[in-house]
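Presented as structure tokens, the chain that follows is alone, the form predicted on its own.
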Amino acid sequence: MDANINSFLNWSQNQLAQAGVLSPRLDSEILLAHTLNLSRTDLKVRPERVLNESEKKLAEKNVERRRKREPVSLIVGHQEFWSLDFLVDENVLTPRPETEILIETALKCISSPAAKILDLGTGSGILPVVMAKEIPECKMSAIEIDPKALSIANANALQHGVADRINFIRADLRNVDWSGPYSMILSNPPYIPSSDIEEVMPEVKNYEPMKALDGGKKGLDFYQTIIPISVEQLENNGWLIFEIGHDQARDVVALLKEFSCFLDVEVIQDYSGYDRVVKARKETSNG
């Protein structure tokens, strides 16, 4: 039986909803304009257009596997973030929209253009493109242990026009000089609680990298090593700022605390009213 575009749509959407997908049309849309090599605009515009037995296979298997709750992003192999477009893959985390309340947090902190700015833990590169495009003169650094994660990195940075300004490092970030100090330090770090991991969403559990979810038995593991280091390696006046589990902002404010050359530290809430980031300034005693 032949099906056009809006009749693919209606059942792709159908399908979705039974599986439990949260927005069934929008991920049916997203799946087709990717098969079809179009934009959901041309769907809309040519609802009657009629799927070749090829374009329905393959449409048939992308909706298949979003079933199987794969993430959109995976199936189609990239994710909007900061209204740029970044190459993703099981190696690295999707991209998430809250994450660009860091990124508001850092830019509001920067006092030079030709900032030093470090990235924890950097997956796909998002936050040091995205901080290298808007600041065109600072000077970025990103660690990352994984190298698949360190070549999507890579990959995004030169599809932005930024690779020649950020120097990606494979490294544990727990056992790396650091190469400091900077005038800014960054990371969204894993943060999920050992415990809570089986309780997240299939896409998260299922799908994305371990390795980046994995915070510890409580979630602060990472927090409990990059405060420490990050003493040693901040200027003075230097910003670390981070993202946390909408209920870990007491915990990280505490650990930071711990350190008294951390001044203004500060919870920022995301747009649905979760608290997101923490940030703090390293004053030292003279200074």
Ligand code: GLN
Second form
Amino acid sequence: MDANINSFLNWSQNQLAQAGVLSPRLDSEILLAHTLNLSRTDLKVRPERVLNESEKKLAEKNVERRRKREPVSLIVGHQEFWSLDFLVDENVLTPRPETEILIETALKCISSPAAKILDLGTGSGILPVVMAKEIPECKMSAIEIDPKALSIANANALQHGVADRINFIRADLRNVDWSGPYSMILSNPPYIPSSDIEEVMPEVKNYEPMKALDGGKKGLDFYQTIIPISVEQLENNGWLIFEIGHDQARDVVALLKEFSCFLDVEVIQDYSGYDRVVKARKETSNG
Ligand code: GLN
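Can you return the structure of this protein in the form predicted together with the named molecule rather than the form predicted on its own?
All chains and molecules follow, beginning with the one already shown.
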């Protein structure tokens, strides 16, 4: 049977709804637009356009992938963040909208345009790329352990014209010299407690890289590692800014307060009202 854009979208929406996908219409439109190399507006303007045999096959294959709860971002290979387009694949965490709060917080804390900024566990590279674009004179470094993730980060830096301003370092952040001091250290580390991983959505559990998500027993392993090293690697008045899980503010603040040099510790909420970011300023008593 011939399918046109309208009838295919209705069928696809139905399929995805049955599979428990949360936004079946939107996802259907994004997938079909991707398959046909059109925009979502094009789909609305030309609902009667017929799909040829090969388009229909490919479109059905993409709906089937989504039915199995593969994230849309991995099917189409990119994701918007901070109104920019980023390449993603199964080796990196797909950028989440709430991580924009981390960027907003960082931008507000920058006091000198020539800031020297480090991102720990950079993944797809969204943090250094956005910071480099927003602050044209800043110098970015980014540490990432996984070479496959790092090649995505590099491709994103190239795509956005900031590759020459970001020093990507392939290393385990736990045992490499961070080469500070920095005026700002950022991280969206893995923070889901290991025992909660089973409960996260199938899209995340089955398709996203576990090492970008699993933060150990209480989800706090990376904060415990990063905070003491940051004491050494931050300039006086430098900022440490983390993304956190919605119920981790108290624990992360307590970890920071173990070091008397961290002042102005503040928890910031995301647009859903959840605690999402913690920031702290380092101040040394002698300067
Ligand atoms: N916010 C992500 C999620 O819940 C987790 C990100 C992280 O561990 N850094 O899917």
